[in-house]
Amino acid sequence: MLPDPIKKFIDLFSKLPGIGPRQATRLAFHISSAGKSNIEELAKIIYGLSDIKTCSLCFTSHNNAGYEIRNTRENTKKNLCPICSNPQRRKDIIAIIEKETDLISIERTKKFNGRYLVLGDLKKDGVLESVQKLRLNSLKNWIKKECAGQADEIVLAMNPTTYGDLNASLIANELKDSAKKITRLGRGIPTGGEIEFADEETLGAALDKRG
């Protein structure tokens, strides 16, 4: 009954976060009726995502190579994101976050001048995935090299939920020897809330009250 291009669109887009089959179907028909030029422009924009790179230090996505630095041990070059390559940002203060949308929200407050580590979505059972363990180990090794063994502060910017608190405790234990102090965001964000959806004033207050 449905044209094959519509079926394929629905199958693909219904797998995306927050989009089920019904929403994907609506999107498919909306886009198909937008006209050929608009569809081609959308296709170009989606294809442009293939140029996105992952920062080798904080693991956020970016399309700006930043400064290229030479890894003397492996004799390779690393592409850094604009934050990691910015010499004005403090390298001895690192915020651990789950999602890149959390980074965007924190940056909007203009109250944090450190750097980040994007872990990826944390599970509710308090068990870190292998990729997340590798990223934490990468951070620990970087701190040893660039911060004389200890960062000044590591901020655990986890969502103030039960599983967020559980994972924060787990990560704090993993990094206890890597920082002079490990802090959490203040409770400006209501319990059960998410950093991604906090307004700038509330999130800024949580940053100011971290401890």
Contents of the next structure:
Number of protein chains: 2
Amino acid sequence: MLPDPIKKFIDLFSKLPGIGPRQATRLAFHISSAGKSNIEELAKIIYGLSDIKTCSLCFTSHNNAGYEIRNTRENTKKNLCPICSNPQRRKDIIAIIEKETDLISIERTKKFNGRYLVLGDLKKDGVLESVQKLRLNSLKNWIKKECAGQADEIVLAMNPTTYGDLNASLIANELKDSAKKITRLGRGIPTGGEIEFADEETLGAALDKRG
Amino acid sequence: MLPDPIKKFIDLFSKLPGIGPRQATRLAFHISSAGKSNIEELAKIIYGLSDIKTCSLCFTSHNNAGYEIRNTRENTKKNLCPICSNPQRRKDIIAIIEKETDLISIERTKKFNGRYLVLGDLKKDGVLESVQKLRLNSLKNWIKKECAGQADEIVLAMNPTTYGDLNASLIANELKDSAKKITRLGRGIPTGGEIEFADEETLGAALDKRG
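Starting from the form predicted alone, produce the coordinates for the form predicted in complex with another copy of the chain.
Okay, now the whole complex, with that chain kicking things off.
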């Protein structure tokens, strides 16, 4: 019943995060009626995402063409993101984050001058995926070489949720020998929030951190 | 801060229905890390949507290459969808629907042997858009020519919601001279539903339509 191109679109797009079959169907009809030039633009923009590289240090997506460093000894190319290739950023403070969007949020505050490690979505059962373990190991090795064995600080910038806490304590254990101190983001009442509506734990944290 | 291809993706995709900036950002990073061949496939499938034509009678999306009829007199090409080009379907019963997905739902029942007119999303204020008025007019003209002035039945297959009702009465008024009878879809308790949870209006409709 459905035209073939629509069917193919629905099949593929309904597998993307946050898009179900209904939403994919709606999008398919919407896009197909948008006109040839708009459709071509959408396709081109998707294709453009293949220019995105992954930073070989922090695993952030970037398209920083200027910092492709050829390591002749190991004969590998290092694609460094703008942050990892910026000599002004402190090497010995590393924030471990889940998602690139968290990195963007933290950067916007202009309060962090260290580097990052993007771990990817953490699972709710508090078990690290093998790719996440590899990333933590690569950080450990990097710290050994570049920070004389120990970083100054590792910030575990996971969400302050139950499973964020679970994963953070797991990662803290992994990295306990790699940093002088391991910290989490501060907890408290968000700006604009009301004490009346703060849950007990948040209010407790706000009292602990008062000052 | 965001890589340029990601930014472009977010700009464009956050304008699609049901996708906000957050969802677009998430998709951008997800797709960009999916690997070159997957990205190419997505782009190709979007591009494939440009093969979709709009039926010149009912305005359904289709890719029915076989029914492109050249009208030599008017020197226009008519792209007819599989339903409008099917001589087995009754010409004089027309269901007016909002979305193509509604057409698909109705077709699945195999209970309707007429044709359709796709109007596009109706606005909540009960004012028809100019493109919707044009479609209704093209239907009126078509009925005049092909159904000897009047169709047998026009089914206003709008949702049984407040604004669906509002639009339906508006459209009924537009088309009052074009059909012997103008109907709506039956209302009642949905199969599997419970009387206990049916609202008063639904239950009232179910009583009216009992039999």
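Residue numbers count along the first chain shown, from 1. Please read these numbers as outputs of a predicted model, since none were measured by experiment. Take the two forms, find the largest set of C-alpha atoms that superpose within 1.5 Å, and that set is the rigid core.
- Taking 2 Å as the criterion, Ile10 does not count as shifted between the two forms: its C-alpha moves by less than this amount when the rigid core is aligned.
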